[in-house]
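Given as C-alpha cells, the chain that follows is alone and in the form predicted alone.
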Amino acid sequence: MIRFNGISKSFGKTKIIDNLSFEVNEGEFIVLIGPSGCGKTTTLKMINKLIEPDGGSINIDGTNISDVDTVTLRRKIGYVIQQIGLFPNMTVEENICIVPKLLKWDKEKCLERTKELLELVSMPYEDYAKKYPTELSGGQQQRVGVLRALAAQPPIVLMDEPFGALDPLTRDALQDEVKTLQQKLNKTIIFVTHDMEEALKMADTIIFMDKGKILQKASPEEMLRNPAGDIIREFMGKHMTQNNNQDLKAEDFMNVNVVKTTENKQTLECLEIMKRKKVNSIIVTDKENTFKGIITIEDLKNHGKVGVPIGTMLNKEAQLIHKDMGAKEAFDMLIETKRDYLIVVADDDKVIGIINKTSMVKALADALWGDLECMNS
C-alpha cells in the first residue's frame, strides 16, 4: 500500500501540492488526471523521490520513503515516461535487463526473464532481443520501455503519460497490453494522463486533481455518473453527452484498432499477421492509407503463392461507409449485408476504422446507459 499523508510542495512562491492525502491499494491501477499544472506529475515523481515534498510523508507498506536509501527505493519501483529513454547503444535485451543486472541477477535468470517479457507483448526473443532501439517502431520502443520497468519484478510501476506521443492505433493497442499485464502480474500502477478517455479505459480508480488538491477520487463508473464539479464534468465531455445522442455517427463508435497491411506484402507475411492478430481477413491500403481491398484466408489458400505480393488477389467487394454515416443506417447495413464488418473511411477513402457487431452492441449500450468501457477495462 502507498499512503500520502498531508503532502505539500511549492516551487518558489507557487504551491503545487496542497495538503495531499490518499491511499493506493496493492494491485490497484490508479490514474491521476487533471488540467495542466494541477500537480499530477509532481505527485507521481514524489513516490520514487525524483521530487522531495516540503511537508508530510509518503509511506510504502508502512515505511516512510524518506527513511529508505534512494537507489534501493528506485530499484523496487518501475518507471515509464513518454520519451521512453531507451539507451540507443544497447540492444533490446540489454535495455530490459539494466535493473536486474544492477541487482546481480545471473545471466541465465536475465535471459529467462527477457524471453518471458518479450513473449507477453508478442515480440519473440529470436526476432527482437538483439535489435537496437533505432530498428524498432515507436510502439515497439514503448513496449520495451514498459518491459524494462517490469523486468526486476517491482511491485509498483509509475507511468507518466507513456503513450502521449504515439498514433491512436498503437496507443490503443498498448493500453490494452498494459492493462492485461497489470492484471496478470498484479502490479500496483500509478498512471498520469491528461486524456479522460484513457483514464476511463485504464483505471480501477481515478484521482482528479486541480491546483494541488484532489477534487474527486472514484471509480470510472462513479465519476461518469456523479462528477464532483463543473471542471470534472467538462473533462468528461463526450463521455457524458453521448448518452441518448440521436446524432451518433459511424466515427463515434467505430473500432480504430484495424488490422491493415499494404499491397506489397507477400502470402506468408499475411498469414503471419492473421495468426498473430487472430483474424481471418486483413484490410489492404496503399502507403497513404487509401483503401485498396481486403485479403482473406480463403484468398490466400486458393490463390496465394510463396514470394508473390498479395496485390494481385485482392477482394474489392468490401463494404465501405463514410465516417459521417448515421448510426442507424450503419447498423441496418451491417445486418442486411450479413458482413463481418464495415470499413469506415474518411474523405478520399482513407481507412480510419471498422464497425462490427461488437461496435454495434457497445454503441447501443452507451446510448442506454452511458460509456461502459470502464466496466470492461
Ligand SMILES: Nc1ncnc2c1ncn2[C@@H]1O[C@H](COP(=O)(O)OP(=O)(O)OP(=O)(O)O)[C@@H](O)[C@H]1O
Given for the second form:
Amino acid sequence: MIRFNGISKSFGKTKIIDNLSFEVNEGEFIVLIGPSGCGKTTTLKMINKLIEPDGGSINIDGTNISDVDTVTLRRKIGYVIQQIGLFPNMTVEENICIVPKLLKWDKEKCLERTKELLELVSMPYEDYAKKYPTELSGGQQQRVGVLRALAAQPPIVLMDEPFGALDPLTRDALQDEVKTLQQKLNKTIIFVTHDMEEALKMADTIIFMDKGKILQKASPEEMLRNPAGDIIREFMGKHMTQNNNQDLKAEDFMNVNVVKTTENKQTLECLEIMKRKKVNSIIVTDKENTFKGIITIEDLKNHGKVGVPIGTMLNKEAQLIHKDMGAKEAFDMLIETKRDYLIVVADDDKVIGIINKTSMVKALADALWGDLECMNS
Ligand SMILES: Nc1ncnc2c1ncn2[C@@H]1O[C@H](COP(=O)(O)OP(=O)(O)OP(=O)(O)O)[C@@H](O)[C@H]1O
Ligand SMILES: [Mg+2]
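Here we have the form predicted alone; I need the corresponding form predicted in complex with this ligand.
Complete assembly follows, chain above in first position.
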C-alpha cells in the first residue's frame, strides 16, 4: 500500500533521513518509535508531501506520490499533528468538517458525522460542537484533532503523537477507540509515539528508528522478546520502569536473606559462617541490628588473629541505601559501584536486606512478564 524506496532527506548539511526503505500493508497499524530527533515526524510528513525527499521515492498503491496532485493526495490521508493544530477561529464542528466540506458533503451528512464522532469520545454535540478550541481543555482539543483526521473516512491516517498530552485514562480510552476503528474500517495507520507501552499496545508492526535509519521492524511480541540492540532494550526498559514500576522501592525487591553477625563475634566463628553460607563477606551489626560495617574474607585473612573480636577490623566502606529509594536509582547505583551488593537499611541504619544483581533480574523479569500478560489478555 505505502512503500518507501531509499528515501533520503537532509536539512542543511545534516542528513536526517538516511536511505530509508520500508513497506506498509493495507489495513496495517504501523508505529514509528525512537529517540527525539530521529526523524519520525519528517518521515510522516513526506507521506502527505509536507516535506519533499531529496532522493528516493514513495509509492501509494503503486503510484509515485510525486506524480499525484497534492490536494488530491491529502484528501486520502488524515493527519493528526504533534501540536494538535486546530484552527482557533473555527468551532469544534467546523474544525471536524474541514475535509468533508472540501469533499462537498452536504450539510446533513456533515452534521451526522460530527455528532457520531463527538459521541465516540464522550463530548456530546450539544455541549461542544459550537465551542472554540480555546474553550476546551488540552485533552479535549487533542480528541477533536483525532476526530478531524477521521472525519472524511480516509483510507490512510497519519498520527504524530496524538495522545501525548492526555491523562492516562483518556489516553487509554482513545487508544482503544482508534484501534477498534482501525480494525473495523480497515484503515492503514502510521502512528508516531515516544511511548513504548503505547507502541506495544497499538501496533501490528513497530518500526524503531534512530538517526534516520531503521534499527528494527518487528511485531510487538518479537521486539519484546528479541530487541535488536541496546537502544531498543533501554527504550523498553525505561518505559516499563516509568510506567509499571514507578512506585517500586528498594524494599520491594531486596533480598531479605542477609548473612549477618554481631561485632563481638571472633574471627574463627566468622570464617565458619562464611563457609557454611557460601559467602565471602558478612554484614556486621550491633545487638540492636544497627549497621556497623562489613567483614570480608580478605579482611579476615590479612588482619584476622585468632580470638580477636571482629569489631576491631570492620570495613566501613559498604554502601547503604534507604529502603524507600526508588528502584531505578538503586539499580543505577548498584551498576556504578564496584561492589556485589548494596545494603538496604530502615531508619537509624537498621539492616533489613541487600540488593544485588539477582534482585535486579527479578524486578526486570516481573516488569516483562507483567507486560506480556497484559498483552495476552
Ligand atoms: N524544517 C527543518 N529545518 C531544519 N531542521 C529540521 C527541520 N525539521 C526537522 N529538522 C531536524 O531534523 C531532525 C529530525 O526531526 P523530526 O521532527 O523528524 O524528529 P522526531 O523524531 O519527530 O522528534 P520528536 O520525537 O522530538 O518529535 C531534528 O534534528 C530536527 O531538528
Ligand atoms: Mg516529532
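Nothing here was measured: the structure is a model prediction, and the numbers come from that model. In this text, the rigid core denotes the largest set of C-alpha atoms whose superposition between the two forms falls within 1.5 Å. Positions refer to the first chain, counted from 1.
- The Cα position of residue 32 differs by less than 2 Å between these two forms after fitting on the rigid core.
- If you fit the rigid core between these two forms, you'll see the Cα of residue 319 move by 2 angstroms or more.
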